[in-house]
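In the form predicted on its own, a lone chain appears below as structure tokens.
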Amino acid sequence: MDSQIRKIHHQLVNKEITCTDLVQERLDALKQNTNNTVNSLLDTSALDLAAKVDAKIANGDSIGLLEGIPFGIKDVYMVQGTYTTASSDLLKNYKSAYTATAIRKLLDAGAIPLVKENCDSFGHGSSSENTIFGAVKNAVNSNLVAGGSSGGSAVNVAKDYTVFSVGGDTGGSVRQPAGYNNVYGLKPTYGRISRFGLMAYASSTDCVGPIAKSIEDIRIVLNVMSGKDGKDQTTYASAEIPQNGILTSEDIKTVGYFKNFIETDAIDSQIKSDFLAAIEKIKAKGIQVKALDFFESETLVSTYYTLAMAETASNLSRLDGTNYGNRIEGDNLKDTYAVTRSENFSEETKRRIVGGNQLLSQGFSDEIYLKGLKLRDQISENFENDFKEVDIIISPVTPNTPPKIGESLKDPLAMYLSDAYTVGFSLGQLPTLTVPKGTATGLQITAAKNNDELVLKFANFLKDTI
């Protein structure tokens, strides 16, 4: 099984390599770079874990599987001593005072952060344009945008400057940069991986969520990650995956997508041409194919939007540069508090700001926001039904290919609209998997909540289908 963690950790064993000479080799390519990927190097503390790795190697101790794999972290997470920015002006110069238990799990298992990596700021974009540190640009084509907001994540892996990173999915910050970058993304079960020590931008869809080049490297870093955690009360105890579980899909019969993602004008018609065409791969293998009747993609992305502008206001009301940030004096404290925020935040995160809180103010949060949830709850009630009927649903990531940078800045319209196939996925809180496989920007499998190894086995399914 394709796995580039298993390779490392052969090589280190065997001292096929040393892990200073693979740290400082990543660390090397990461200061070259010029996809604008990085925020900060880790360099010091990386090569001073390189080094113990070494020394147990060479003393003869036994090391575990992720223990000197280096991988990167989305700048979004706190990591103790280091810059966490969040791409914005308003945390510049912010230095995490703990650790997100996330990531916490991965330094325990031993793996070796590189780089917090460039994303939209606070995760408010779709392009990993919306960034101090400027545009992160495509992994295959410099032109054109990296897809967010993990964009920065997406394509470290893509390039091969770290294993696997850590990226933040809320409406399809994992999966859409992951599929405009030819590389595996994963939304898990919402609350299997706690979110603690993860900036809040929407909290009721919040995930964390690996990128890889692998389903294997995805699969050991998803449950490395996993578990109950006494700081984060969504999370819950989950069963490890193991690797023989997810090598055979006999158990999977029926597969469903939704006809209305494919019969509409907005989708590319070469997207469409390949989806389709790898539908009739998977019905050739004898699995039966359903199409489904769902909502339409403008009414997912009204009612993502409409909660998650809501959320993202309700939770940056805290940063006014009073307790952290950089804040700018004004006349007066109501004059520093509108300052420092103006000043301070991306013009699209004020969007959403301002969005959110007319959404909360009275008046509008009967006629718009009370319907949004309503809605959400007829939109996992209609994923309950369709899983009753089969057990994966294959979508199209994007309906379309990745726009030119710049061009997404002009349309903030249109980078909502990117997301019109990811959003749905977010408001069921089901585990979704970008796999680069079908499209030009991959294909997306769904299970039902808590099936996130079956998931992974369609995965490895499509691999050798498409």
The other form holds:
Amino acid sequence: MDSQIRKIHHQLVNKEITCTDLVQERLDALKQNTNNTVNSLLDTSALDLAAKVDAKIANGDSIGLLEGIPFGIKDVYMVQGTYTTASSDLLKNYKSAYTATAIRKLLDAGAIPLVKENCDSFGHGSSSENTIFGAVKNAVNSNLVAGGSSGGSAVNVAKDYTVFSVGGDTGGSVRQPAGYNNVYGLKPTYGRISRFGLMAYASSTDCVGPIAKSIEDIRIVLNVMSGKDGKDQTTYASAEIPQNGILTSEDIKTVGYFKNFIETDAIDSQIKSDFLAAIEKIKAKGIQVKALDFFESETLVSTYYTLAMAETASNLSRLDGTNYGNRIEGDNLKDTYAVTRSENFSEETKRRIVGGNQLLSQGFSDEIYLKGLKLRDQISENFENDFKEVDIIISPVTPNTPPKIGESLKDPLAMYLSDAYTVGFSLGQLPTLTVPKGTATGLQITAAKNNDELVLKFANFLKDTI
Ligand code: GLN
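Okay, that one was the form predicted on its own. Can I see the form predicted together with ligand GLN too?
Next comes the full complex, and the chain you just saw is listed first.
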């Protein structure tokens, strides 16, 4: 698919459509949708902004590429004055006091936010069923889950309710729902986009990630959101990725894949054979393909969940009903904290808080948490060595196709294992993109740190190859 952003931009500039009609149409579609993608609609502000764009065009003023383009925001981003619930009871009535940097940049470029999107509460989940707003239904088959945690965002893009959406990816939450709903989803290099104003899940892997229907739209939105930010000390300055720069792929000579991701009983047989067929097509184009050794999936998943649970237990400790959230009064302060948190957090979130606090506690932290940190270093080292040998690593996005709604809730461990192919790249803080090609849940393209451009180049190459 070609760039939706460019197409709509031309239609606006050539007065083929008005921004007000465009926004109204998408708002109506969001309002009527039965996939449960909406936590709150930003209809009044969206229509105000659209009227301003129309007035500019009528005046003969020029407009920027993103001006008037409707987009969605996962409900974990602060947007001043809007409800920011993280799909939780605790923050059901919380309104943001400020706006996240990534969103601020999009607003400054003139893009119009339509909706705060349904997701797994605090990013905890792989199915978008851990939400007080009802499970998000898959865009292709509504009996299946949308994937998670950015399920609402991926479905809104797949259904054309938004032109693009801003998801958040800690361990796969942009890439996996993108794969489940047949759209593109990028997790950029950690630190390329500011996390300021993104509700923290696991701060050492949290990334802001765009979801869209074309590589060009991913590129445009990525460029606007990227950049060093004084409010997030982990950000770095990155060069803009030029439009023409990603159209050729001569510098990609070698591609690797992890043998053990494929040679396992845990992978769906069709995904496996489709992946191997994709590898053959890449080889046929003269690219060398290497099978690489990597950590066992169980090691990746347990390392990720150890660190993610520890970080989320720490990050969510501020949510006690004092400064934020629905306070439930107990007999004394301690009771108030306890009852507020136990009544307002979901089962899955509590599992992670309890697990995280346990593994950070005395007697456990050396054995478990510090071991997790060591393993993470080894995983990063492994990637560094791999990228001396190959330019790109390619993998399936998920071992299996999306489960039916209700199934994942029965077995949290099975749900954690479904993240086997995404979490390793998060621990390595690498740029990685889901393309809706190759297997039923897409392919994942990964490059070395700060090589986001190469990822987009290879995605363009695959578009013509598979
Ligand atoms: N499914 C993974 C988890 O629950 C990843 C979620 C995410 O990236 N926010 O931790």
